[in-house]
Amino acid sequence: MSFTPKQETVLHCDVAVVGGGPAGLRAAEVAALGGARVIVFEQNPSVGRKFLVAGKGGLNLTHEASVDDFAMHYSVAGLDLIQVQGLWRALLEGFDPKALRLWAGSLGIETFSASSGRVYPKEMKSAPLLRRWVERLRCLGVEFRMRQRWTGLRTREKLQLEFCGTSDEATGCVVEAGAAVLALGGASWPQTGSTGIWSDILTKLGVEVAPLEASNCGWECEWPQEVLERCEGKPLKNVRVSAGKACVRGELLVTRYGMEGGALYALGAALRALPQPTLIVDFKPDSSAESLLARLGSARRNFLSEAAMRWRLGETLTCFLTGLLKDSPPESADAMVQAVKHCEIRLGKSRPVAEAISTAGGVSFGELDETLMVRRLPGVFVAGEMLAWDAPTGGYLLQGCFSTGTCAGEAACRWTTNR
């Protein structure tokens, strides 16, 4: 739809948060909780449309872990194993999975833990938690404005954000602030606002920006025929994954295009710094190779079969299999115990990224100090998918983003209170 914009009116405030989801909302909590005078910019019509979303499959808030526990599960670009946990258990101490309990409950909604580990409100619905922290945000005063799209950044003088109106209702404005926070999420999912077109604007400010990929996703593998007729939509469940020397337990989902499920999910990272994607199954984790051939004993032939019964594969599994190895069926117990405990799975591509549950990339931790302000650009703090931060589904997606925007938030508040 096209509009003409309207003229530019010039707003004040302490900190201007542009980007309505949950790093956004929480910076804007934190910093009204501290006194500022906070103003949330957002292109669409109402906030936390991807919060939405992922709530349609339960809310995963956060996860039971420990913070050390925690930190094992991002990865960062550049980063070596002990800085990024490092770096994420500061973070992570700001704001702990305990305290998104705590404050999930403080807005009346009580969580649980399932089996997993994983932490869901008790209603398994985001609508309600959203709406009753917009109503905390607007009675610590803070002001939204909606369909408002961030288009430039000015430091010279005084900090300036730059925004276009989205519809002919909405006008154009220009934001002096004392401090910024900017949560406007990777590119996944872009039908809710998460674009990325934001990496243009910091790159020509000088901000090194990693290039946006598809983070939690599915990747394209070639299936044979029999696979796809007897094991598309069903999951192998309760399998040890491997990819160069990440390892993981989980699930794997077969699908048309090849493979979905937590397992896979995991191993992005790993799969991403491989010049062949590749996966190594094991099917049978808790058995050993050693006693899975002497459970074979004497079978001399049909060892797909046998093995099927004497090591209860499972209907899924050994459909599975047997289209997998239907032009190679193993000649030798040694053969089969190889097919199971460690399968090769060679992968394509992963999922386009519209199609991906987050994306890895985004502001470089090298551009930041330990607030999480770019260095250059004094006053201008990042939170959640914007930072070149990767991690699994499971809780850790989310409790990311709510301690990142703790972090940024709590700063941009200290930012304009000491100038």
Ligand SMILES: Cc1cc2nc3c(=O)[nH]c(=O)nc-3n(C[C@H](O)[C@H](O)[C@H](O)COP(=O)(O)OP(=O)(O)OC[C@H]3O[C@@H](n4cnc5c(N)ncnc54)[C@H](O)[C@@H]3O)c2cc1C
Contents of the next structure:
Amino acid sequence: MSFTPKQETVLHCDVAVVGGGPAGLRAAEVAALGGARVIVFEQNPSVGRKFLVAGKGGLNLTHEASVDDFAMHYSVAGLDLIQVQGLWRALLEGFDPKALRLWAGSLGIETFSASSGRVYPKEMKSAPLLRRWVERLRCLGVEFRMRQRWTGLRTREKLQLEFCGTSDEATGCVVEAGAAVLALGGASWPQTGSTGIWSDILTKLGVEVAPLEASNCGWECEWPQEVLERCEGKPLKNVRVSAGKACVRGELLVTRYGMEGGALYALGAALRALPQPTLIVDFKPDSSAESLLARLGSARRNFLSEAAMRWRLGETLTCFLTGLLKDSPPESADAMVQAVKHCEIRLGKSRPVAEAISTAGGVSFGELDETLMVRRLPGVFVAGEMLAWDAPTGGYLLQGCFSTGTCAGEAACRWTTNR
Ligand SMILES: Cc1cc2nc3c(=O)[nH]c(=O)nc-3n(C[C@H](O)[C@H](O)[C@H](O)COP(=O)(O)OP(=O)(O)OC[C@H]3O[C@@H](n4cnc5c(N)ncnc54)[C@H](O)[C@@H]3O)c2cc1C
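Could you drop in the structure for the form predicted together with this ligand? We only have the form predicted alone so far.
Let's see the whole complex now, leading with the same chain.
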């Protein structure tokens, strides 16, 4: 990679943060609080575009679970459960859900915890929080360089990062920094700037990057016409769904192309690991098979309509099962119980990563030390969704970005000030 700046400016700082999402902004904040001179580089004209999108349907900032419960919601390719929990406990202890709520409060953003344990700002939106956060960063002396796309990195002698301008007016630049935090996000919703193109740059530098895949996303499957006509867009609530050994309770939603819903999102990692992704759905998780059978006991025919009445299946589920079982209606009470307690749904592909809420894959944790520094690139730290962790919706994603941003920002500050 050639580093001959043409007319580009050469800048100097202690910590260069690349990517103006929540992970990068948090890293910039803690590094600046630690006394470092920080510049944030962002390819968009403004920071936090995906963070703003996340606030559209109600910004789920974190979850009120304890650190131990929280850590159980993360998965990391190549690490077993004990290792993942150890890793995440340490990361969360550096900036835990309580600290995140206090931090939001210090910006004048009050939060509340819903009955599900999910934590939201009272106003539900991200814009007021982002505005005050950027103001605070400016007060701390953080400089912002917008419309700068990171294109390369050199660690020989000095750490140098190269940027090209993303508009006619913006010329590129080279920055010489004591340390850098890369927080370039995943590859979902590329219109917000998270394109995942950084993956090629790091791979060329010898860093292992696991393929970027869709997570917290819909899956494709073919529905009988009757199911689509009567159930599209309607939630199947309070179902227990399993994929392989993983099992969750939540909601599924029939869509034109297949399925969406919180329960499906939570099973993403398990589904991706299966050669033939298949869901087993229990539509009556609070009733045992025996009790259902007893309640259907006297029925001799029309098992589905009898079950709909006696088991109170509800309109959406009854329509769903009617469409699904049209060609092979249950011919016994046992078969009816099986259809409701152990319904097998074979899925096709996951929806494209561009549509997903988040991205699995990214910079492998095997490349990093415990401060999130890339071992083969001394002084370069990584934070946020570009790391190869995965988590369901529920506030775990943003909390993960804030916690890794805190860790990387503090470590980058220590690295540059101790040299
Ligand atoms: C529709 C939607 C709703 C969501 N809702 C929630 C929610 O309620 N709760 C929750 O926990 N999570 C939610 N998420 C996920 C959450 O928004 C992300 O996990 C989080 O924004 C990731 O933060 P990040 O800082 O790692 O990356 P990003 O927010 O993706 O930021 C990365 C930044 O890096 C910049 N960048 C990329 N490449 C370059 C480059 N080469 N040079 C310079 N800059 C570059 C990008 O422009 C971008 O601004 C939602 C996501 C979506 C899409």
